[in-house]
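Next up: just one chain, as structure tokens, the form predicted alone.
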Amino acid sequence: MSERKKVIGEAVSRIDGFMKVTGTANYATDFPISNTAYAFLFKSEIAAGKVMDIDTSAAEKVTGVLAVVTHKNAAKLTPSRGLRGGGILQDNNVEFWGEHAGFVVAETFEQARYAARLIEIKYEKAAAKTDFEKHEKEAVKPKAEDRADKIRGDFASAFQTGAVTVDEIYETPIEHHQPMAPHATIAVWDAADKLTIYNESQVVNGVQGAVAQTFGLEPKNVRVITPHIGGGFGSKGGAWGHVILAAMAAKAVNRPVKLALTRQMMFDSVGLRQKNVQHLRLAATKDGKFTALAHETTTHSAINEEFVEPCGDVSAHMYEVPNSRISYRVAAMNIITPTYTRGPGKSTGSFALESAVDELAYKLKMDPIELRIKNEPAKDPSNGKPWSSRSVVECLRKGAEAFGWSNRKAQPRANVQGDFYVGFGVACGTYPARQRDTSAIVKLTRGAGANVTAAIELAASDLGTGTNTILAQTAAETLGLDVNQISVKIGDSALPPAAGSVGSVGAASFANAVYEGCLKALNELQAKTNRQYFNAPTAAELLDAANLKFYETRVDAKPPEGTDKYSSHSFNANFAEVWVNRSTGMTRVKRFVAATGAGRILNPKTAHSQIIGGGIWGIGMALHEESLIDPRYGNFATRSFADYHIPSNLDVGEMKSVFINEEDKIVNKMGIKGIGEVGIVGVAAAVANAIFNATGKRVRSLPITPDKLI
């Protein structure tokens, strides 16, 4: 009887790592499709109005040009509800600067790009809403039911009678996700009604459904292939207009077409994180017990499409507050539709909440950690449900120990090192933990010498976070095999349907499906034998006992019953040490520690990488990232990495992650909570709080650039 080797929870290196570092991993436009043509977009240069005429004659005369498509000759489609941002040339209306006006298809990318520059467009301009400050007062209640006002207790009375209060406005700017791989698509029509899309998709089956509905096809006749993604951060969660236009282009020239967005196009093609103005009011007793909390967010969305990120979610259940008010107001503007961006709502909302908590702690002359612990809720305040598990206090305690919080000087400007003010800051974060329906196939093969291999297949996706590896680990331990005996096939809609790599549901959904599939295979094989086992048999032993060379089974995994009776979240505590130059205001995060409680950690190596990635983005959110609109025209003045700043290596100091040993037997069978989102939540607030501790200056508008500190 073979003894099972522990694989889940081990720091296994990525099984697809060799492919990536040697350049053999295929991303969307890397597939060697023969006879491929190239499409290049041209875009509107007004923010509101109509396209009155388009002169394409010069472009059509360029050598190699195969087609020029505009709203005049575009195929008539039925846009799916899953299509994000429109832009598929169905009319001549213009709703934001950079909306798709058409595309050129040519033999080469260079020919298509050159020809696109020759297009001449005449517009009828309309008054455009591009300045948020001017239109903020036009904000109204969102249409979505889950963004309705949430009121608990009597906030007004409790706030008025609060012994100590904070009443401030916190602002986060428009930000753009800029993954390493910009969005790109290859479209291939295999027949009049069969389409293959090579596209970097976080939700494989979601893109499949959106494309199928838009073109009036059966979903089974649309195949989406996306084995590698190259980052997405939410921007690749749905089908944007360029995906549809790639398929339209392929149909127009009757051959495969490759369409890739330039880095500049990314700023007005695939959504953004919207600007949020958050009015945060917090009241407490003299000994630090919270009595009232209001978190009121005013934001913007597109003219004809609403999206409002849930900034108040963290405030709803982070601390025990008997009286609260959470609300949203949204103004329609001539800006591309906002969309999910890593930690949507929670990363932005936590900046406001956790900054306010820090301000209250300073007024109370309390340690910010002890103030948070004092208001730890026994159950979820937003709905009264018990926690499936909650580790905020442990995150704060262990994180403080790892960081050296005891060395903090409470009084601002008390720690001076040469030309620098040094400060410590802390902030907490959270993100929901969920499992979604996912199916998987497990194939077992017994080769020569009783060598057994397993193939795992499902339409999951890998953003670059290590999905292939954690699934191989799950299968290896469950089947009693080595990781190198497992092959994982994902990123193809032809495989069993799966949840997406969004909202921190990926690991829990994929791994539980693989786990259940492997158990099912073992149980079915054991039923085919008459043997009794004292210890759980391995897949190799069962195939041998059943005298089978091959066995295959499928599982359709669902969340366990009763999980909706509990409140399940991942939690963290973030600690930042900043050094602020006394003369220039330049700020650097010298050290950063994240303590995270996220249930069962499948692979600490890849998990550490995710937490570090979230932390770096949070540092960028705090100090660097901001997309600026020129209100005269509605276009983004920031449209490349020359002017849209992200952290470089020199901006980031020592990064450390600590995982809490948290066992959650309720959230799902494997106890997985997910960490893809929570890594960024609370980070910006920790940095902002550290800057206050260093300088005595409270900055409530991100990013905290040197001009705000001098």
Contents of the next structure:
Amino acid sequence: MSERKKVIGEAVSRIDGFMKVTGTANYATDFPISNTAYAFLFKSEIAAGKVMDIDTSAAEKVTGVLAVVTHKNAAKLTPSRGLRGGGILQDNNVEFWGEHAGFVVAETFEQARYAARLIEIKYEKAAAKTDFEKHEKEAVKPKAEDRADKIRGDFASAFQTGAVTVDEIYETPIEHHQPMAPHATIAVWDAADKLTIYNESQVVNGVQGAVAQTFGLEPKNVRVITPHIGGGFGSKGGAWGHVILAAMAAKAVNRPVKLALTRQMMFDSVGLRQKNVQHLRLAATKDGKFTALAHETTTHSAINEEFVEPCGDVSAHMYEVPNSRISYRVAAMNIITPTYTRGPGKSTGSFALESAVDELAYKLKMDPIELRIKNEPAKDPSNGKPWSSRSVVECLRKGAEAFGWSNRKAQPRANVQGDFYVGFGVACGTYPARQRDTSAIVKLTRGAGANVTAAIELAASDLGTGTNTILAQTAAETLGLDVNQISVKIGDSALPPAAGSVGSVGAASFANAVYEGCLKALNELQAKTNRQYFNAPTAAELLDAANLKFYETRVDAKPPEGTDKYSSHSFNANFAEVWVNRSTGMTRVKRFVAATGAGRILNPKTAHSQIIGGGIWGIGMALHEESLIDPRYGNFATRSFADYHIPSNLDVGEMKSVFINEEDKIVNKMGIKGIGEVGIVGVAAAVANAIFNATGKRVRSLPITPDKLI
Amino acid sequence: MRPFVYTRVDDAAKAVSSAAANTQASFLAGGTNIVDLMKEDVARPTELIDINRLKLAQIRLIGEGANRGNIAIGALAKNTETANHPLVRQNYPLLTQAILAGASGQIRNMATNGGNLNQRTRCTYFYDVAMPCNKREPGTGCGALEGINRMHAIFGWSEKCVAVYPSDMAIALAALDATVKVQGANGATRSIPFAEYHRLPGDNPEKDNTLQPGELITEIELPKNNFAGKSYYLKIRDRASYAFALLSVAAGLEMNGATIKQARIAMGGVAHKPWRALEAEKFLSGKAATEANFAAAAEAEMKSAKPLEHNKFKVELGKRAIVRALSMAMSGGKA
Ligand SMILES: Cc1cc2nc3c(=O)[nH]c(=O)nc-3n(C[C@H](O)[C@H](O)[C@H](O)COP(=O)(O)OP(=O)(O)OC[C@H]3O[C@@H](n4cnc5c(N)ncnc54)[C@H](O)[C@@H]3O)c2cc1C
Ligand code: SF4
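Could the form predicted in complex with the partner chain be given as well, to go with the form predicted alone?
Let us now look at the entire complex, which starts with that chain.
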């Protein structure tokens, strides 16, 4: 018996990579279902009011059209609370521009799209709240308990007596998730009360529950199949109206139906990241000790749906500060509901906090890294709990070294290279680490030639980040097998229920369940063998000893007891070097380094991809992304990738990621803290701070486009 | 998209007679613009006349005697091929730069020169059929005039339309004093000086250019010039590649010793057509190529700019861009 071969933590290439690059991985609409019809949505073209009449006659005459469904003939449903964004045709109310008004089902996609163009809708318009600047002042306290005002100490007097202060407004615009794969669904009724949904869902069981409740079905009679996801970033977390409409369409024509959103529809169908206006006030003593911090966010949400991303969270956990105030105010507006978007609240909140810290450092003439380290909290200042682990200082130090921070010039415009101002910026980020209940089945099989294989089954999801791979690694090492002896089956609600790939809980929840399931299988097998082992036996040895060809077990994994006595978060430090053209204002991020402390890193290769992916989105957030509403109509004027810019290759220079070796024995059994969200947090501030260092211009409103720098 | 008839033609005569027979028809070249517009329901041709088989893809030397050195580029030559053709690279590097500043490699591989000239505005109101737009649907109003108009015009717009023309290639062609050769329904050909090819919106923004219905672009002719070594295409955009210009400048300088004999300056992203900066050109003629003169020329040109609510920055950006493009041209493209 030898030591277990190390597989967890190795840079294993994606086990599904070959399928993906050869086009054999099925995404939502790729499933070869026979006899499918195609649904195409049509949408409201007012932001508030009522649909008075819909003339469908011309559409119905189009060759190939099978059905036209509007609120007038839609099936009556009981919308589940898990359903997001409305638009399932239950009445004639319109609450935002682009709310689904109906759909056409036809033999082909083009027939359905053409017919949808021929629909004529008459409206009764009502006054619409579409102009944030106008309705900002109507913002009120959110209903959600965890967005209540959080007050520690006496902010007002501490701020007033602060030796050095920053008091600024930071604005971030509406952003859209716009994953590579637009949302799409195939719905198949297997029987009158049995439904199969092929979809891209980050939370498999969540979509199953929402669809079941909406159609009044037993959850077990709704099967959600979602083996691959072409990105989601939060937009594929909930069940949106089009998923329900696909099933409604399939029922209406009594055939399987495919429904895919166009890129343009993605702007008003599946949520967004809301615009945030953040008022940040920070005070410090002359030697840089923080004394007061207020982080007050004003935002918007839908008329009948409240969602407020937690911008103030970063201010709750990042620094030692005795007096603090965190608050939210939200205005109900005729704009589609906001929802979780990568690094919810933290990515936008850190832009405000980490810009303010940089502004303070400049006023104090202190190095921004040293200022941060000076205010490093020993315990979580928001609740007094000890950290299960926290590597902010290591992130700053190691990152600074990898980046070459010592070459930074403290004064703006001091580093000029030809036509460019060059600047360095730093900013930190954080995201909570959590594990959620997840079950898993482990099946061990001894085949010909004593070749042992394991199948791992759970209703997890893989956003494209490498979940399949890290689960195979976890099982391989725990069972003492090779990665290629493991098959991973996820993305199917018929499998044991699992948490979602949301909020950075995926890796911790799924991998711990697989780990526990594998251990359980080994323990149960060992009990059957009645033998003693010096070293942990492998699954192969145990099957052999127990003389079994097959063994199966199931685990229902839960977060370990006692973790709530600690505060567990991932942390990072981001470093950016920008080159700003002195005459045109065009900015390029020439180099970027993220140093991340996120517990155990299961696979440095996929983790690196995650972190630089977050970094690139952060660069986009800093420089490019912005969705603009024309307040006269309430529609998005930016409605394609020609207007809604994300970084191109040429905008992104060298991207580096370093991980801090962090062993967290408290957060969960495997010590996983999660990296999906934290990668974007702090990035926009690092870029904005670098732009200040380069040009002396402090831009507090994202994105920082050339016009803001000339 | 709406149903349409697909017709493939083999020669120019058939192309123009087919177009004459159906006023609702459109030519199909690379398809990178017209097909997009059809998917979005903006363009609704009842027939697409595929002209890809026409023998109009050559890039060749033309001109005799004093005109030796002029070239003609075919309407159906791809943007990529045109940009990389030795005749273009050597004698018209401004055109190469402008083409390569546009779109992406994949799109330039499909896009043709004729299609590029006739690509339509990227005004988002034009693209969204739920919005008012005089260009798409005359009489419905201009959505952008009082809407989101950061990308829109600062020169030559009318109350009817404030759109800008999006092509990069055409900005260089304007600076190069190109001529557009077209063939009409009856086979008649005409030559349109580039400055007269595209038009300002006036009361008829639905018309982008002066082509008559059914006319086919066959070639674009370029006169030889004396500023090959001193030209530059500067494109300022919201990201480093794959974005339309916020503003662009094509600049060429013909020198007579230390003084400027002739300056050619055309701007993109500022008007409904490539905007020849004639004021700036006039100012520079006979002057020394100094930064101060470039700045004064830019000032003279931008004086008449009329920005809209969201594009005031284009006035300052335009000045900077003219100065920078001229400086870069002077230094042979090196910073
Ligand atoms: C994502 C994207 C980004 C882009 N970015 C840029 C950019 O940054 N800069 C830039 O300049 N351009 C850009 N473009 C536009 C691109 O350059 C044009 O789409 C392309 O040049 C059109 O050429 P085509 O051959 O595909 O034209 P088509 O789409 O085939 O035709 C366009 C129009 O021209 C007409 N037409 C074509 N040939 C002729 C002819 N010989 N005679 C008369 N009429 C004709 C057609 O009937 C049609 O109305 C971009 C396009 C896309 C899709
Ligand atoms: S600017 Fe021109 S293209 Fe844009 S909406 Fe107005 S009329 Fe239409």
